[in-house]
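Here's a solo chain for you in structure tokens, the form predicted on its own.
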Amino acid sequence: MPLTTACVVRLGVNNQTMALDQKLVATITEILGPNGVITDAGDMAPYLHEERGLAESSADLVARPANTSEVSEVVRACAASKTPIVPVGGSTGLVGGTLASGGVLLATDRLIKIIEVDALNNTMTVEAGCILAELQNAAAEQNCLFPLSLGAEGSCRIGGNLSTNAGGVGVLRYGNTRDLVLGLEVVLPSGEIWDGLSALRKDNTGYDLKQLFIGAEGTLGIITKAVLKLFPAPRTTITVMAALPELEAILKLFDATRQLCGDRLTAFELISRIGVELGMAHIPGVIDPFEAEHPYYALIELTSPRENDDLRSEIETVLEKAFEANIVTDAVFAESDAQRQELWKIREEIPAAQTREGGSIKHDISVPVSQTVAFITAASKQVSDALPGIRPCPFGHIGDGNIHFNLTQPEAMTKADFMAQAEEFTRIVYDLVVEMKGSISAEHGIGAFKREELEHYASATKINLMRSIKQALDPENLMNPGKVVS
């Protein structure tokens, strides 16, 4: 059952809250010093933030280690006293992955060193608490690109991105976060440190252990450092927003763009008309770049590491043919970086605009790219049949099959009444996703909110395998309990 209203989620050992033994408080304070420990409720509040306001979190202590050795010592102390420990980064997750019910929150906000940028090897070695945007900037200073990019990049931390296998707008060309990692350093639930900080692209010495921890949401260990892949920095960028006469046109345009532009196609995003309207209504700076209204739009971006690469001619060729075939009805090019940011703002602010409009039941799903239009069409009909007046707002990464199929409350309905039906609509959407051989979580993870949904839809074999791995590494269930798998 998804969590849809504010509640206290019991996530500690055996799902019970607990108060810390004062000996443990003293031990952690001795390890970290007084500046590394927070116990005041007001000072702890930012670390207990849940992005969507769906649940309350509580902790007895926030530990703020400054290096891997301190992380290890804190985890050892918690393991010895069988105290649950919840890692927390930028608190920007959307599935309750950092919720706690007592115990220790371990914050990574002091692990902020960029250890090395090796431009020749195209790698960057960093600590887990680094802000994503700062890593992008550090790479750019060396004429490199770290391509992970998402709406929260100004506040999310790379450890959280790794732990959730974050997606973002560059997946089409560069892959998910797990595709951008060469090595990790991880503190295990016992407090042991696994040093897997390899900067090698070829290393065939047994199991690829780093993949256990990427996407595990801190349930198997705490990521403290990472070696990340870099790429040549783009020197030419073309951004265009194309207006479409109908939803069915989006895949035709995508296929034509991909066929002609190849790997220069970096992003291909779907925006629906309601997304534009909600943005204009609630977000300052969101403007409609077209004179007329259109039902759907494609936000397309091409990049090249070559200066003065004629990307515009390529996409113009695609658009000319699309106009002739009635696939596209209008298009707007970004003629400056400011205009590029204006176009991306339309896309990036859709979730915030939905929240300000009222109740929003959000679904982060994926289906095969070829099934995206069929999914949106069928899902929209099914939810509209169940509740006339409901406003589907599909948007997202059409090029990799990841659709944010969010439902906005009917105009005549209260938020409370609408959100009370969240479970019903989630079941409608997820049943269809599974029928289309898709995933109920494309890029946000499982956390606490989707754990029961995962157990409902996944095979018994998959769940048992996950539980076996969890039991092997964390037999006392102390590391971020209550997340991903029970």
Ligand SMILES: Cc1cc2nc3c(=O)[nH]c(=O)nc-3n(C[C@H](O)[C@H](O)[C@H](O)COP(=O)(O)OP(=O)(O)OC[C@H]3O[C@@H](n4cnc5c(N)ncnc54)[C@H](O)[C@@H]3O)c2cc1C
Second form
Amino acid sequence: MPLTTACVVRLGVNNQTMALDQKLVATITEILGPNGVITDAGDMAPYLHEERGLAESSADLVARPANTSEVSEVVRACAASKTPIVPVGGSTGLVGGTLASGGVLLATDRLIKIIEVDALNNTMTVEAGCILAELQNAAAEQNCLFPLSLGAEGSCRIGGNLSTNAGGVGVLRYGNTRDLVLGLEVVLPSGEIWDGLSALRKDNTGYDLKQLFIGAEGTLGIITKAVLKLFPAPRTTITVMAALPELEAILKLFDATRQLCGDRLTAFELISRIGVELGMAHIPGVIDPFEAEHPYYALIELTSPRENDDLRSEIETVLEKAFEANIVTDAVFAESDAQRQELWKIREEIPAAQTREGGSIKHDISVPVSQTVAFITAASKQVSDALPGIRPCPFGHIGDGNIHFNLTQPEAMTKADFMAQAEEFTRIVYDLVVEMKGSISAEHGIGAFKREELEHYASATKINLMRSIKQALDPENLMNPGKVVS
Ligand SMILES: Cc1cc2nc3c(=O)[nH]c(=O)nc-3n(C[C@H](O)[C@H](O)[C@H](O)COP(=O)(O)OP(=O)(O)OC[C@H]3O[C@@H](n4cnc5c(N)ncnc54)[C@H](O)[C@@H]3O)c2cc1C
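Requested next: the structure of the form predicted in complex with the ligand (the form predicted on its own having been shown above).
Everything in the complex follows now, all chains and molecules, and the chain you saw is the first one.
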């Protein structure tokens, strides 16, 4: 079976690149006007971007509707001519979810209105094309927090976040994107509009339909608007990086921090030594904040809505006990926002640094939090036994059990030779994940790259249920074909 990122991506209904009917081009141009349609290959290029450069995408037309009824009309026109549609947000997805093989790309970059921020209801109603960072800023202007936060927040769009059920660094405290939504508006594959834009915190009127579309990666319809939950803005933040003597220390420190700090603990990230070294080697501005080298680090952030809350003494108490128990060997506190950014930069730049180092085989996996250390230990041993010199670089949201178990090529090997073995290493890693009752996709989704993997590891019952849902909503398989489930 072909595996993950190196696989041949099968997208279309019959894997054929199709030429678009000129009548459909004319109809869509009539619906959207000339500003809403791109057919020039050069102008289409940004919408065909594949973040990891692992596959080529092609389209006959990019449609850029400016409101929900335009989305609906374009979808109806495509449905009538049985033309596939691929929704595109910020194109920062990491699993080939926006790859197209001809047909129409429907871009949300003109659906950018923040319709309402209701600070009393603690909600925000927005269009799907809003950039995540702009929503965070709009919430902050009303002294509120929209807590979804990830490395791509300056360019990903909320419709993409919803469709991938994005995770990020705030999941420990606030949950995944799925937990941050009260209502949705969706254009179904028929073109019909489902108005589920509820701003209610309690609504037990049958199936929770919005959850079907969240995480569906555009295979069941196009999300056009959302009602998002807001939270009190943090007024005190403390960020600390703790150096650990060994991997086993991380869960002990996590447990101690959570016990003492409760839900003020907002982020708890694992960084390994190789992550720091690759960052320093390849990314300007990444520095090692410690004088000595340490094998592992925890990046910890506490926040509170209270002004001048004494978070510092809380975390100092945790760290003092941890020093005494030999769980922590050193720690640095961010004393300013600039220093906070420096600490986060070490964590956020690891994937880019790995890519610049050469061949990198990436796995976004989760296991129960209690199993994370056992997983990293066993997986590192298994891949090292298979290829001496391979450099495992585990990092990520360990407080959620989500580890980016990435493998950097041995120094004395070509990138091509290393990447040719991607299947073998991915099989080792995923087999172990499944044995430990984990997930082969913690937060990035399935898209095109992991579809066959999902079919390999998921039960037949799960796959059949997913196919039944797809068939019920999109019987012609026109909405983002070839993604998630075949
Ligand atoms: C530097 C970097 C850091 C990242 N960090 C994280 C992280 O910490 N956590 C995490 O979860 N992800 C992370 N990602 C992955 C990515 O940012 C997320 O998956 C993000 O949610 C994708 O949003 P997007 O707007 O770019 O979506 P796109 O890439 O445009 O699309 C993603 C999927 O959603 C579908 N889609 C897009 N818009 C809609 C819509 N309106 N309706 C229906 N379907 C739609 C697309 O068809 C596709 O299947 C990171 C990526 C990068 C490059």
